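What follows is one chain in C-alpha cells, specifically the form predicted on its own.
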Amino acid sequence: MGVAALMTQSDDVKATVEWAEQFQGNYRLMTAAEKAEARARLERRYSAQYSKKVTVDTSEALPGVLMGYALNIRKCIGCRRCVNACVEENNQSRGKNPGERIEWIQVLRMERGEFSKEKMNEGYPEGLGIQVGGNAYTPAGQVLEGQYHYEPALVPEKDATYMPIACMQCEKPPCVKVCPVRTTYREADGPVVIDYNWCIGCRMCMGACPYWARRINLTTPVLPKAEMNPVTHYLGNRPRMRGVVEKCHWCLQRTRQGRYPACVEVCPVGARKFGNLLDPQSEVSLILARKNVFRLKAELNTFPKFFYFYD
C-alpha cells in the first residue's frame, strides 16, 4: 500500500504515513525535528484510525530522577485490578482468541504449605518401592511456581499468598543485551523501553529476561476504539503492531507528568508504592531505608529497581 502510494503520488493519508514510518530512523538517533515529525505523522494516524483525537508524548528523561517500585508482599490480596487496569491504561491487546490477550503484569498465586518432619518417612506412591520425599505431593512452602489464570469468587483465599511480578527494570537488563537491533534500551531515569518500529520479533529479549515480563504480539493488537486509551507516549502505550515485544514501562505517559502509574493508584490494598530512588525522602526511599526488602532472583546480577517488602 505505501509503495503504491508512492509510485502514484497518492493522496492517501494511511498509506503515506506508513511508508514514512517504514523508513524512520531508530528513535534514539533522531533529532529533534525528526521526533516531531515522527510524533505528528502518528498522531494524526492514531486519531484517524481509532475515530478520537490520540496524543503521542515524547517527554525525555526526567533530571535528576531514577524511579523505583516497592510493592508489599503481605498486603496483596491478589484481586488483580491491578492487571486489568494496566490492560486498559496502556492499550494492551484484549482479544478472546489465543495469543490475542496480552496482560504485562502476572499475579501469581501460591499455596502455602510447610516442610513436616512427620511426613518424611511416608514416600509416594506406596506399595512400589518408589521412594520419594514425604513432602514432595503436599504444599510445602511458597515458591515462584504458581497459577496466575485463577478465578475464585472471593479474594483473598484462605491458604493462598500472592505474587504480582511484571518488568523489573533492571540496572542491568538482560534483554538489552541480547537484543540485535538495539531497539530496546533504559532509560536515565529507569525504565527499560522498546522502540517498536525497530522490533524484529526475534524474541532473543524474551528468553533473556529472567521474570517472564516480556510479551509479543503474535497477531494483529485486538484494541476497540472506544477502549483505546488515547493519552500515549511513544516508548509507552501507543498501539503496537502485530509481531513486535512489550513490556511494561511504569506507565511513563503518566510517570513523567508526575503521576503515579496506573497499577499503584488502583491497588485497593495500597500494596505498591512508586518514587524516586534518589530522592531520601521519597516513598520508595523511606521503604528501602526502613522495611524489610528482598528483590526477585537477586543472585543473577540484575539489580531490579522493583522491590518487595514486607512489614
Second form
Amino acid sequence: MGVAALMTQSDDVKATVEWAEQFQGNYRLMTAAEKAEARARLERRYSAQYSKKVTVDTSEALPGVLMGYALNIRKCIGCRRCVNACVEENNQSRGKNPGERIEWIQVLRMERGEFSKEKMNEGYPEGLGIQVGGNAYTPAGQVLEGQYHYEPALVPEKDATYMPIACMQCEKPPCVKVCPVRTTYREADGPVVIDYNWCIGCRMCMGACPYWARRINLTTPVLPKAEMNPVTHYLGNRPRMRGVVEKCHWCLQRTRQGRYPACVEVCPVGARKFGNLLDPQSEVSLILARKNVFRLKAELNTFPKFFYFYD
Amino acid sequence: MKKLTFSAMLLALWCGIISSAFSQPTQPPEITCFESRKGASEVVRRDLQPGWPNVKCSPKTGAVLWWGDPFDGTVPMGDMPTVENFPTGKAVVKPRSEKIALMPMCAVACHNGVGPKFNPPKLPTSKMPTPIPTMAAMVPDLQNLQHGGGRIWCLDCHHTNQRNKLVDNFGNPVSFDQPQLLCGKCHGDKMRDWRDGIHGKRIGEWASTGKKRWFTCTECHNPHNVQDGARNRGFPQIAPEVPPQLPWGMKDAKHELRHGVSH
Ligand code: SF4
Ligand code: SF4
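Would you mind giving the form predicted in complex with the partner chain, to go alongside the form predicted on its own above?
Below: every chain and molecule of the assembly, starting with the one above.
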C-alpha cells in the first residue's frame, strides 16, 4: 500500500506522508530543504486529520537567548490551572480510559512541616532506628513525599504547601545522556526537546530523569478535533503518535514567537515567571538577583534552568 | 462514593461540552468565565478565527485556562510614573472601572454631595469607622475590616467625595483601572516587585521589553477580604481543577500516603 502510494503519487494524503515519514532522518541532521518538506507534509496531514488549518513551526533557537523559569513556591495555591492550561496548549492525550490522559506538570501537595527546638533530636525515622541526616522525620531514600491526587473543595488548604514540578530543562540532562537513538537533545536557547519521529519508546530517559518529567503514550493519543491547538512546533506540541515519549518544552511554539508559556499566563497568583537568563532586566534574572532561590535536587548536578524562589 | 459522584458529574459536564461543540461547530454556547478570581474580570468566550477561541475555560471551575489573544479588550495602561524605562505603548491593562456593576451609580446616586435623605443623613467625612447600613450589604464586616490588621477604613482608599475614584496620599483621585497607585502607598516592596515583573501576573510577550498585559492588584486580590481567614495568603481560596488520572490499575490514591511518590 505504502509503496504503491509512493510510486503513484497517490492522493491518499495519510498513506503518502506516513510512508515518507518512515524514511526521514533525525531532525537535527535534516537539511533545510528536508525540514521544509517534512513541515509541508505534516501541515497537510494534520490539517486533513483535524479539519482545520494546522501550522507546524520549524523556527530555530533564538540568538542571544537562554530561556529560564522561576516559580514562587510560597505563592502557589495548588489550583492546578497550570496543569490544565498545559494540556489545552500542548495537544496532550485526554481520554477517559487509564493511561489516556497525559499531564506534563504535576502539582505536589505537601504537609506543612515544623522544625521546632523540641523536635531537633527526633530525626530518627520510625522503625529504622538510624539517623539518616538532617531532620529526617521520614525514612530517607524518599524525596518529595506528598500527594498528587489531592481533592479538597477549596485550595490552598490550611496545612499544606504545594510544589509544582515539570521538566527542569537541565543544563546537564541525564535524559539526553541515556537516549540510545539521540532523539532528545538540548536546544541552543535552552529547552530539551524530542524528535518524536525518532523516539523508539525505550523509556531509558524516563528512568534517568530525576524529576519524573517524562510521559509515554502507551495508548493511541486521544485528541478531539475541536480541542486540537492548530498552532504547533515540530519539536513542541505537534500531535504525537503511540509509543513515543513526551514532556514539557516550555511551549516552544509560543516562546520562540515571543509569547509566555501557557502555564505562566494562566497562574492566578502569578507564581510562574519566564524570561531570558542572558538579559539582566528579565523577570528571571531579577529574581535570581533579589530573591531566595533554590533548585530541586541540586545535588544531582543536573543544573536545572528552573528555579524555585520565595520572598 | 463522594469521589465517584463527583467524577461522574465532571464527566457529564465534559461530555456535554464536547458534544455541544460537535453538534453546532459554528455557534458554541455563550460561556462567561473569570480570569484570576471569581468576582473580578470576566470574559465572554468567542472565536477570533474559526477554531481559535479568545479563551478556553475550565468546565469544572469556570476559570480561564488559556488565552488565544492576550491583548483582547485591553487599553494602554496610560500614565505610569512608577514604571520607569518601560517602553510606552507596550503596557496594557483591561479597564475595570466600567465593568464594576455599581460604580456608575456610586457618585451619582449617593455620593454626589447631595445624596438621598437616608439615615445617617450626612456622608461620613472622618476616617473613623461608623455604621453604614447601605455599604455593609456590599462589604461584610465593614466595621471590623481586617485590611491592615484593622488599621484602615473606607476613606483611606476611597476618595471622600468622588466615590468612583480611589485616593492617593495627597487626596488626588486615582482611577479604579490603576489601583497600584493606591496599593503602593503601603505595599512599596510589592509595588517594586510588581513593576519589575517579579510579583503578580502579566501575559503577552516574555522579553523584558515586550508588550504585556499587566494584571493590576485588585484583579487578583480582593481588598475587602484580603486576609482570607486562617490561610492569610492575601488570596481567596478557590476550587482546584481536576486531579490527574490515577495510575494504571489503581482505584484510589491511597498508595500516595503509603509510599510518598507515585511514579
Ligand atoms: S528534568 Fe528530566 S526530562 Fe527534563 S531535561 Fe532534566 S532529566 Fe531531562
Ligand atoms: S496555576 Fe499557579 S497557583 Fe495554581 S497550581 Fe499552578 S503554579 Fe500553583
